[in-house]
Each structure stands twice: as structure tokens, then as C-alpha cells.
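This document starts with one chain, in the form predicted alone, laid out as C-alpha cells.
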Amino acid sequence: MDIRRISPIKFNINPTQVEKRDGWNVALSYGPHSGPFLIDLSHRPKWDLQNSNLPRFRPFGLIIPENPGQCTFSEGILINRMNRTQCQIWHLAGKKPRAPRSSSYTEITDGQCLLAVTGPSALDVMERITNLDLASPALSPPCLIQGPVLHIPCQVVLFSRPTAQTTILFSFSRGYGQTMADAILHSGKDLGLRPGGEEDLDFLGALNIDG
């Protein structure tokens, strides 16, 4: 039996190119435009880790970045070090991977919708919506910030930030979803915010590693 899932996310305007995909209906494309995007990421496949020991872990084979607030990034796998006992990796490119056995680990796809805001002016839309200082040059990219967007806890990875396509993404519970990206849409109008697909991630393309 097939499985639907479905984003608790829907914008006002239909995806030009879809793709079907682990039950999702994945949105590449919403037609040509130069940014920025706010783009739905929540069918991307998400894992909680804990552990006391987190060192010894290597999820998907990578090292586990040493301290609060670093990520890595290798393989189309971001993995987000949060505090002494626990990470999250989120699957952000190519064929998902098998499930970790160990019962350290906890899916979280379903219950976290996971948004990025990428393109000229991704900057300014973030400014706007947090106050968290994502232009800080005190930042290194890739590298986790957690805190409010929209009054709501997040983890917000910036996660590049050249001047034409700074990314940043952020995670948050499900049910802020729909009202999030509302927000967030109608906070970056006047910017040329709107809609994207996946294919309007820069570094998927350069990773040329299909979904």
C-alpha cells in the first residue's frame, strides 16, 4: 500500500515541476524567477541523536562536529552538534539513506517542517523575521544558531552566505508550519520573496546528486 504524506505546508501558487517521492509530492520548480525563495524542505529526511557518548557515533559514516553550534556538511548530509548529548542530521540531498538501528537515534521527519530562505536579499527577509544576527561576520557557515523566528524556537543553520545566495535554514514543530511560511511570505513581499523548489537550491545543483 502506497503511503501519502503530506507537508503541513501549502502555498498559493501550484509547482510548475513535481516529483514523487518516498510518498511525498516533492515541488522543484515553481517557474522561473531570481529569488529569493522560500522553499519547503519538511519531506527531507530528519534524525534526532542522543547520547551521553555522543563521539563514538559516526551517522552515515561522518564525525559529529566536536562543539555546541558546528555542523558538517558532507554527502548531502548536514549534521547540527546542539549541545553535549545531542545532534540532528537532516538528509539534504540525494537517495535517503537506511534508517541508523541504534535506538539512540529518533526519525523526525513527520513532526518537523524544515523551510530555506536562499537568494539576494536572504539576509534581509531573516532580519526581518528574527532577532537572531545572522550577518555576523563572527559567523562561520555552516553553523547552527538556536533561537526564535517568528517568536517560535528554531534551529537555524546559516548555512552559506555568498552575497547573491546566502542559505539559511531552519527547523521548527509541524504544527507552526502553514503559519510560519505565511508569515514569513508576507514579511518578504516587497522583496521579491516567494515560493521555490528544490531545484532552486544552488548547492544541490553543485552537488549534481538527485533527490
The other form holds:
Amino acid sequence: MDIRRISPIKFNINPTQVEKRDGWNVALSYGPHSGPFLIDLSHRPKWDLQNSNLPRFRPFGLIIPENPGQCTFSEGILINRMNRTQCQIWHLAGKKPRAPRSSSYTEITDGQCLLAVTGPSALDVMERITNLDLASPALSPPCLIQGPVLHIPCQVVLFSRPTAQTTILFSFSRGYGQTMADAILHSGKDLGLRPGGEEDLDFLGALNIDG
Amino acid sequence: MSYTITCPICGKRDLYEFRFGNEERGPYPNQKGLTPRAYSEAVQMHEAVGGIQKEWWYHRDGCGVWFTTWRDTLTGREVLQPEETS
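I've shown you the form predicted alone. Could you give me the structure of the form predicted together with the partner chain?
After this comes the whole thing, all chains and molecules, with the earlier chain placed first.
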């Protein structure tokens, strides 16, 4: 039996390219436009890892960052260190890996939304919806900032910050998904923010790995 | 303008991101032979200091960590540990 999985976010325009993947309808593109884009990545596999001895874990063979706020991105997998005992693992590119078997891992793909804001004005868009200082020169991407976006507790990852193509990823509880997406699109309307697909994420292309 | 609290992980943030966890009062008394009155006093009778006190805070909208900090209850502002100010 096929499992049908539905993102909590539905944009008011239809994608031009869609791919069926692991039960999700994944929007690859919404047409040839320049950014900035709001991209729904809720279908991307995510895990929460909690243990009092995190350094002994090697999720997918990767090393967990030592300090809270640090991230590592390797082989399409982003690991965010949240606090002394907890980190999250987001699979952003490449083939879906086999789920870890340890009881310290919790699969949270269906429980959490993951959005990306990417493009030249991404930081301007974020400045309108959060008081977190993502433009701080003290931040060294990729890094994790935990705090409210539109008053919703989020994990915000400043993924890259070149002047032309800034990418910010943030995750939060699934129930807020549609409201958040609508509010963010509304906030960035005059900056040209529009829905985007996976292909609009530049770093996937740079990695040369498919969804 | 609201006050700020300094989270040990996330740094200085708006007070509204936090939940107040009351004053730091040390461990609960030993349960053995504890009378109802002594237990009630341990739970209910806070010092309610007018001045600088050590408090528990929870970073509800951020990293989800409980931590202690020092705050002047007369001004509402966070302050350095008394040892550091003297």
C-alpha cells in the first residue's frame, strides 16, 4: 500500500514541475523566476537525537558539532547542535538514507515543517518576520539560532550568506505551517518573494546531487 | 522596551522568549521525617527578595534550556553575579 504524505503548506500557485517521492508530492519548480523564494522542504527527512552522551553518536557516519549553535553540512546532511544533550539532523540532498536504529533517534519529518528563504533579499525578508540578528557579523554560516519567527519557536539555520544568494532554513511545529507560509509571503511581497521549488535551492545544484 | 535575559546558549534575548522559574532556593529538604508544615514552607514560602536574587529561567522560545541568572527585582533588570560586582 502506498503511503500518501501531505505537506501542511499549500501555496496559492501550482508548481510547474512536480515529483512523487516517498509518498510526497515534491514541487521542483514554480517556473523560471528570479528570487527571493520561499521553499517548502517539509518532505525532507528529519531526525531528533537526544542523549546525555552525544559525542559517542555518529549519525550517518558524521560528527556532531561540539557546541550548541554550531552546524555541520556534509553529504547533503545538516546536523544542528541545539544544546548539551540534543541535536537535529536534516537530510537536505541526495538519496534518503536508512533511518538510524538507536532509540535515541526520533523521526520528526511528519511533525515539523521545514522552510527555506533563499535569494538576494533573503535577509531583508527575515528581518521583517523575526528580531533574531541573522545579519550579525559574529555568525559564521552554517550556524543555528534558536528563537521565535513570527512569535513561533523555530530552529533557524543561517546556511549561507554570500551577498547574492543567502539561504536561511527554519523548522517549527507542523500545525503552524500554512499560517507561517502565508504570513511570510505577505511580508516579503514587495521584495518579490514568491513560492519556489527544490530546484531553486542553489546549494543542491552546487553539490551536484539530486533530491 | 522590554527587558532582556541572557541565555547561556543563545545569548541576550527578549524577556518574552523566557518563562520565569522562580527564585533559586536550593534542593528540597530531605523527605525522611518531613512534616507537612516543613514541606509546605519549602514549597510555598519564597523569600521574595526586594533587590538582587538568583532565579531560574527557561528559554521557552529558544533552546529549551533551564538556567539560573541574577536579577534585581526592584528594577527588573538582569545584573552580574554579586561576587562579580563587588
